[in-house]
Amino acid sequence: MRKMLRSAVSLILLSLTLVHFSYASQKPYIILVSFDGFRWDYLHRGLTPNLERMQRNGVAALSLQPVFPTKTFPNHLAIITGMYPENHGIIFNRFRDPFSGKTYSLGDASAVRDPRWYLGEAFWETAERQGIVCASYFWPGSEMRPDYRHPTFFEKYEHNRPYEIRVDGVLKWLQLPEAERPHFITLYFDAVDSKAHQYGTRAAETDSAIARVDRMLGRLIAGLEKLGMLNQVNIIAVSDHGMMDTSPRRVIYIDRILGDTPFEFQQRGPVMMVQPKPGYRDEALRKLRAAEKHFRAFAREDVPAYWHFSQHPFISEIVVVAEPGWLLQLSGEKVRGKATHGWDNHTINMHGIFVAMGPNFKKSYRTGTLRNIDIYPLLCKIMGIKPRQNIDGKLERIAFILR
């Protein structure tokens, strides 16, 4: 009798194991690739044969609309959480908690790993909790503590790590035993953003960066083909924002406008947060509004609803937004670089790209502008898992691109 029971238990365990491996083999694969600062129209320069291949064999949007402000960390978190910055918590690349005095900065490894700043749930958290192994070869927020808040596999950000090593690292993860292998992977490249900041959007150096990141996409596709996995993997290429050229002739000096009104500020460039000293808020607003030319000044509670940038407590009492192409600075400061981003997310040159190819996407399909906050629910739909219910993204605005 005992022998029969042992045999029955063994058969049940074997069946469960086979079911597990069968399910693992059926789960979709997604590689989400970010090309930082890749403006929507860079696709039309004749420099991107691999992105063009993806467009022919998959889905291409006219553009990908970022969230406001159109900065790197706020938008990478919007993509991966499906939330606006006022809700996911990362309102700028650098900002201060006025209550504790602590500062979040993209260049501070301790800060970017501190979970206190991140109010949203990243897709890898949602997926891992529902049994999907995830990995990240760089993505803002992917290094955060504690362990359950980052992917199973992740790399600590190293700005100068060769791009070939990054791609090969992703391919190595896909060669792990099937039960250990990640089914969702992120990959990040900065070159297009970095070169455009330094040289401008029309520079030869920027074109070279566009071609370079496209070659890395080609390396990824070739690697998947070699592994016999290309037909199993969904590749989604996105960018966090676009880019616009600047000029030292298009600068507004906020301190000259405010004069002797005492204030503190955060950020320069397209957007500035102004915090007047106690009792000076109305005076500062009056001066700024009287001088409005090529910019607008808003009390925090009056920031236009379509920007979704008024509810977070770290947003200063006054938000000043420059007209696209204009910059907000203090007198005596020089304009750095030749292009930047951060302006109104409805400005087309602030838009990025969305190109996707794989078994879950339609083929040779063109659509209009998509919103980056809708990518999180799209990922959940592809993976067959339940999304968080407090997100801002909506599946119905993007699900039509799926087969």
The other form holds:
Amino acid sequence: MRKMLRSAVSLILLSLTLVHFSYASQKPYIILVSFDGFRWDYLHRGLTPNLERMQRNGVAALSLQPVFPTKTFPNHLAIITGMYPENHGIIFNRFRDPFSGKTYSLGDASAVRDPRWYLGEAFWETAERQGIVCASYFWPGSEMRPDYRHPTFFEKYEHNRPYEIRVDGVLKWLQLPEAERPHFITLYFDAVDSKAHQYGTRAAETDSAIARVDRMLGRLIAGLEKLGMLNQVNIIAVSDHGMMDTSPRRVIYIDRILGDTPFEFQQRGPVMMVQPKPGYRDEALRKLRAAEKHFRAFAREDVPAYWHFSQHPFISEIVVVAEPGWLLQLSGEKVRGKATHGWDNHTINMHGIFVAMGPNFKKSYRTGTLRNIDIYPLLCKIMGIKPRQNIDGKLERIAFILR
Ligand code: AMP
Ligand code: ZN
Ligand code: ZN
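Since we've got the form predicted on its own here, give me the form predicted together with adenosine monophosphate (AMP) too.
Complete assembly follows, chain above in first position.
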């Protein structure tokens, strides 16, 4: 009798383990790779055999529309939270809280960890709460405190960390025992952005960077193949924004326009946030409006609704936006670099890429422009978890790319 009971118990235990095992092996994998500043049309330069392989075997969008302003941190946070910057809180790579005087900056290790700036929920928070281990080999916001706001595994950002080590780090995570193994992993490469800033979008150095990051994708795919995991893993390759060449002949000097009207400002380049001294807002706005040529100036509340850039309290009273290719700065300043980004997110030159391959994606499927805020609900759908409801992204605008 006791023997029978014991074997019944072990049978139950065995079947529970089997159920658990099959559930675990079905749990999807997603690797989200970001190629900073990889403009939509760089895919057509014939330099990217691995991205082309992904296109053939998966989904490719004509372009990926970023959010405004088309800068690195606002967009990486939009991708990972499904929100516009006015809602997720990271409105620029660097900005000031006018109430406390504190500054957020991508280069400030303590600011990037400080949760006070981040108002959205990153996908890794949503996923970890629902039982999915996450990892990040770099992503803006991934170092945030306290512990429940960052992925289980993350790396402190190190600009010069060799790319091979990053890829191999991801592959190592995938070899952890199933109970510890991350099923969502991010990976990030800056080179395409950095080289185009320095040398321009048509430079040989930029082409080499495009080929180099594609080789890293090849290394990742080959590694997955070797682990026998390639057909289990969804790889999504994205970029945060595009890039456009600039010129010392296309510069607007804001201080010359404002003359003796006292003001402070944040940012220069494609967008400038102008904060007139108390009592000078209307005067400043009047002067800027009268001078509008190759730029536009808006009171914060009148920033076009399609930019979704007026609700956050740290946005200055006046937002000045240059025509694509033009720069806003102060007189006496030199134009740095040969190309940049930050302009209107509807301009095709500011668009990035979206290429995805894996068991959850359609095969050889081409679609038009996708929006980066829709990636967060897409990730939730693939993982089979509940997204946050207070997001700007919409699953119905992107779900058709899934099988
Ligand atoms: P941008 O000025 O918009 O072109 O910003 C690009 C730069 O952002 C890159 O060259 C990196 O130095 C920086 N960056 C990207 N990811 C991170 C990160 N997770 N932490 C700190 N800095 C980063
Ligand atoms: Zn960027
Ligand atoms: Zn950049």
